[in-house]
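A single chain comes next, written as structure tokens; it is the form predicted alone.
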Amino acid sequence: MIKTDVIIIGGGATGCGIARDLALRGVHHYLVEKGDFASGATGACHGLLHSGARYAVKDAEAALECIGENSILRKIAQKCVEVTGGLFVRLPGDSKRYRDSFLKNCEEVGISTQVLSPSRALDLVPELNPAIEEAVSVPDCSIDPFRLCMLNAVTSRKKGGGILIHHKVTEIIREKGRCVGVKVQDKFTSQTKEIRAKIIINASGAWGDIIARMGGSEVPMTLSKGSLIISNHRLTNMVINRLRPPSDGDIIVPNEAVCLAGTTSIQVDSPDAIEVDAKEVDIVATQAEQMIPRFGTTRLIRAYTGVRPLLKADDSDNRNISRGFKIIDHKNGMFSIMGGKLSTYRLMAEKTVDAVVDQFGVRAHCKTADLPLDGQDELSGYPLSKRLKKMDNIVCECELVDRDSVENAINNLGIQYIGDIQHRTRLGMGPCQGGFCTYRALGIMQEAGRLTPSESIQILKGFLQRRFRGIKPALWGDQLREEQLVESIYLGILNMGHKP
């Protein structure tokens, strides 16, 4: 049995950031996940840092609290952010007192804001709608989530906080109607761990009501379903955001080497079991063209979705759900944090924590805001101009990934699943979506003694299933052709689909 003092059941950005402040203020923690960092909302993103801009309009209080995140993170995560700056476009049709009441109210919350004209756009974004008949500039940014999740734990284990990843919570043990520890189950051995608590933080996003019923508690909650697609090409080096009311595929956002466009609003019953409809990818496709008009030419190589955990609402239409955020003290021993976005986890974060750590009576502040994230210069495989400078033993061709990166990722860091490989390298996330470097990754895994020849084919198969459902919706064109081509290699050279 392991004790601790706080148990965070949750590896997204709040669980992860939550486990940051927590070390820093000297509380002793184990965070659970059921997969790998980022396994949720906060991997299904967009990847956007929000200057706030887009809730300006109707939700000035999230607005508020993502432009000064949106300062923060530039300063304390800089090797997680590209600052791109982004533009609010109006196309034809698009209405005039939107735009002024945008204005407005940027102006009333801080964020600063630029009037130019369709020739300046253009000279900064040269793919533009040359029909746009204004932007406005605003300080979003890129971010990428999955390195921002494993920074945060980077200092967690430095101040001797415990990480399980791939580690689900099967049961919350109640004694005298408290909650007291959690029972896990470890994915690969299928071991079961108990650990103690004093404390217990449901931050699992859209499994929070799941966690909380475990633990007879619930939350209120909406889920939305938000679907994206990822180009082969990166069409703007800036965030690009329709100047109209939020609605579906308004945003699209640099990511090194492509571009995420999105995203839909569905409301769904359940965070699992969840797809890609191919109607999505058409409204998506559709919208981010009238954008950038190549977007309509420019392959895509994928489609992935996520659920949005948002607080309750009676309102039909989820857009009009506020993207605040909501502690809840369940009063047994469990608190929930819900609701919130990627660009607020830090925030999310210091206040749980301040909620927390009064039942331990610490007295120390949250350093969050002020600290630089730990382990920046050393994580593996980032940017792509650091990539550039190693071309030898590539072993993924779409994201120049070598060799000594996925060692790296398996003997120093402990990796056991081929998806964590990725995640910490970019590995697959290329054009080819794995399809030509994943069987060699594994060959490195088997090689090291992690997977024997039966384990690496049978994860193989399930990879490749899993990869054909995101690549699915979007097949067609040049995509088609290169699934072709995967399907030969692995179906007629690797014989994939004998039985023996």
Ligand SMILES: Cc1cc2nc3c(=O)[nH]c(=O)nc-3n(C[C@H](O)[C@H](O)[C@H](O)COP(=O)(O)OP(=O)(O)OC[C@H]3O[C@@H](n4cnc5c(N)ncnc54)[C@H](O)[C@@H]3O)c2cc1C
Given for the second form:
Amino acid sequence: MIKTDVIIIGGGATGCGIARDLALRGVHHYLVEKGDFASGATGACHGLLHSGARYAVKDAEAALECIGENSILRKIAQKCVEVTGGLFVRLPGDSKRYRDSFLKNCEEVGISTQVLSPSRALDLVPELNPAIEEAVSVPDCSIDPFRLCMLNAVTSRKKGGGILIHHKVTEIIREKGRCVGVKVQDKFTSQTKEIRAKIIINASGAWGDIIARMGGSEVPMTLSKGSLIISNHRLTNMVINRLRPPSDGDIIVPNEAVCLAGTTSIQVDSPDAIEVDAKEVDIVATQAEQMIPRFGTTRLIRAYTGVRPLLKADDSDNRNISRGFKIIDHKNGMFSIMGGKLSTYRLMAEKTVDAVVDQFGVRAHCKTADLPLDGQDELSGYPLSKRLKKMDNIVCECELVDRDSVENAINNLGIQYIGDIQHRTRLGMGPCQGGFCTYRALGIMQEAGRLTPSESIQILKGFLQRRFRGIKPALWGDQLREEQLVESIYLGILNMGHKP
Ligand SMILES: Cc1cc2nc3c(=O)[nH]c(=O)nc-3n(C[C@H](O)[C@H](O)[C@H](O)COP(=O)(O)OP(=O)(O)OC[C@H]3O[C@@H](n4cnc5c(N)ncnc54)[C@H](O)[C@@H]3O)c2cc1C
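Starting from the form predicted alone, produce the coordinates for the form predicted together with the named molecule.
Entire complex below, previous chain first.
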């Protein structure tokens, strides 16, 4: 049995942020996550570090939180944030009155804006629709959620915290009505472990109510599915938003070699087994094309989806639900942190840790806004242009990942699963979506003695099936041809369809 002071359930941005904050205040803790880091909404999001402008008109509090955290994260997380800047573009027919309230509210919240003529905006982003009537620049950025989680976890590990990824909480242990620990199951070995603590923090995002119920309480939530598409080119170097009330498909975010466009907002009952609907792909692609016409002809390489853990509200339109957050003390040894955004994860962690440290008589103040994230120097080249400098022994051509980086992930970070290599190196995240590099990475894992040949075939089959679920809804034109090529590599050359 493991003993600690605090158990954190969930290895998304919120859970990892809490682990870092506890570590810096000297509180011992264990973080447990059923998948890899960022397997929930964090890894399925748009990767937009909001300036807050999107919320300025309807949700001033969330906007204020975003702009505050935006300037903090630019300083402390330089290897995760690309300072792209953002444009809100007004197209013919978009309300001028909304534009006026937008500018007024941004000013009130303290978000800097500049109104740009169409020609100035087209100078900045040549692929923009030339019919735009104007654009407003804001300090939006692109952020890598995978790196963000892992770098937050580095501090926890350095200060002696325990991190168990691929461990699912299957039970909350209760004694005399109090939550005193958890039982977790290892995904690879199926072994169970018991961890006991004084406090449990439920940072499990959309799974929050499921976990709270295991502990005898509940958390009121609205679950909102959002789907996104990935283009095979970086069609813009700035974040592009539509200057109108938030609605479907109105944001495009550059993300290294590709662009992410989204999203939809559909209420769902469960965070599990959600799929992208082909209709959502149509909606998002059509909207993206209105802002950047080349979205209509460019190859879409995949669609993906995640579930927003929103605070419960009666409003039937999920977009009207506040993006603010709430900390619930269940008064039974468990706290839940709900709602919020990736952009405000650090603040959410700070307020949660403030709420629990009293229980340990710890007076230390939060330092997470002042200290840069640990481990940034050791990261492989970032952004993509830096990786070009060491074009040697490349395993993944799309994202320029070299053999050293893959070997480092396997040998020094103890990675056992191909998806985890991708999250740490970006292997397979570019236009070919792993078609050419996944089998190479598995070969390296075999050479390192991590897998037998038959295990690697099973893993490869599972990986290809999962990827195909995201590729299927965006399968036409050039992407269909690309998939046929991938199919002939795996079924033809590698004979993967062969039944022994
Ligand atoms: C489509 C979409 C787009 C978005 N875009 C943006 C954006 O651009 N910018 C932004 O700021 N925000 C964005 N958001 C919101 C943001 O992604 C979330 O608010 C944030 O990532 C939530 O982080 P979290 O750590 O609280 O939850 P999650 O990331 O969901 O983490 C919860 C974790 O708990 C784990 N877990 C669940 N059950 C168990 C269990 N039994 N045992 C162990 N672990 C468990 C899950 O595997 C998961 O990893 C978006 C959300 C969606 C869905």
